[in-house]
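Encoded as structure tokens, the following chain is the form predicted alone, with no partner shown.
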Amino acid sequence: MSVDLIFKIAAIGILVSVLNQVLVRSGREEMAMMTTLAGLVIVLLMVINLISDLFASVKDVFNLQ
């Protein structure tokens, strides 16, 4: 796992939190929630790709199919 991925996730978190605060203060709570959910989905997709790579590596190491 590279440090670059951790920085990407942290940057997404900071960006989402700033957007969330701006939208909440302007009275758009629904948009703030959608922004938070979009950030969560993006980060989860990044983590799912890593987990997929992990399973592929395990299959290669143990010579499974």
Given for the second form:
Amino acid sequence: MSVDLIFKIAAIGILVSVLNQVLVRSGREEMAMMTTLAGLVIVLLMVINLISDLFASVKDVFNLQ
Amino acid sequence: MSMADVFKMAGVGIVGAVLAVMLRKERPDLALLVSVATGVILFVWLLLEIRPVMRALEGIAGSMEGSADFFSVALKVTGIALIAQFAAQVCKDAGEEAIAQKIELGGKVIMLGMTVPLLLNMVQLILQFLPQS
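Can I get the form predicted together with its partner chain as well, since the one above is the form predicted alone?
Every chain and every other molecule in the complex is listed next, the one we just looked at coming first.
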């Protein structure tokens, strides 16, 4: 369980919000929307992997399976 | 669970919270994901710590002839409660109280379903002691 995952997610979040601002200012709203979605999908995938690890370890500890 | 771990956990939690708050204004969805990730990391960490304790308790319960299956049901119910509580708390953080209630209700129903057979054979156990009128 790597703690740096939190920093990665936060970094992606900050990057996406900055990129969003830049793109909106330069007039390309749809590009901003695309980068926001891309960032969200990446972060969601990482979190879903994390949650599947959590469920696996809960199953293991409480032998739910 | 050494002493230093509690400081690590506190540190990770605080950093996660600060990052989540930092993201909240611009990207509330990513902020939620940061807090969920922090929660999951801390949760997995303490699960790894508690694993040997659970195995030891299981060993002790196994040695007593009657209580092995009682303890395994208790263990399962605890696991279900933990997961339901975790999911409900994430939904509450996201502001979705209704979904959180449904998850908790679902957890309770599952737990009830698991404990009913236990209740039955406990009642039979008690009836054996009572003098047959």
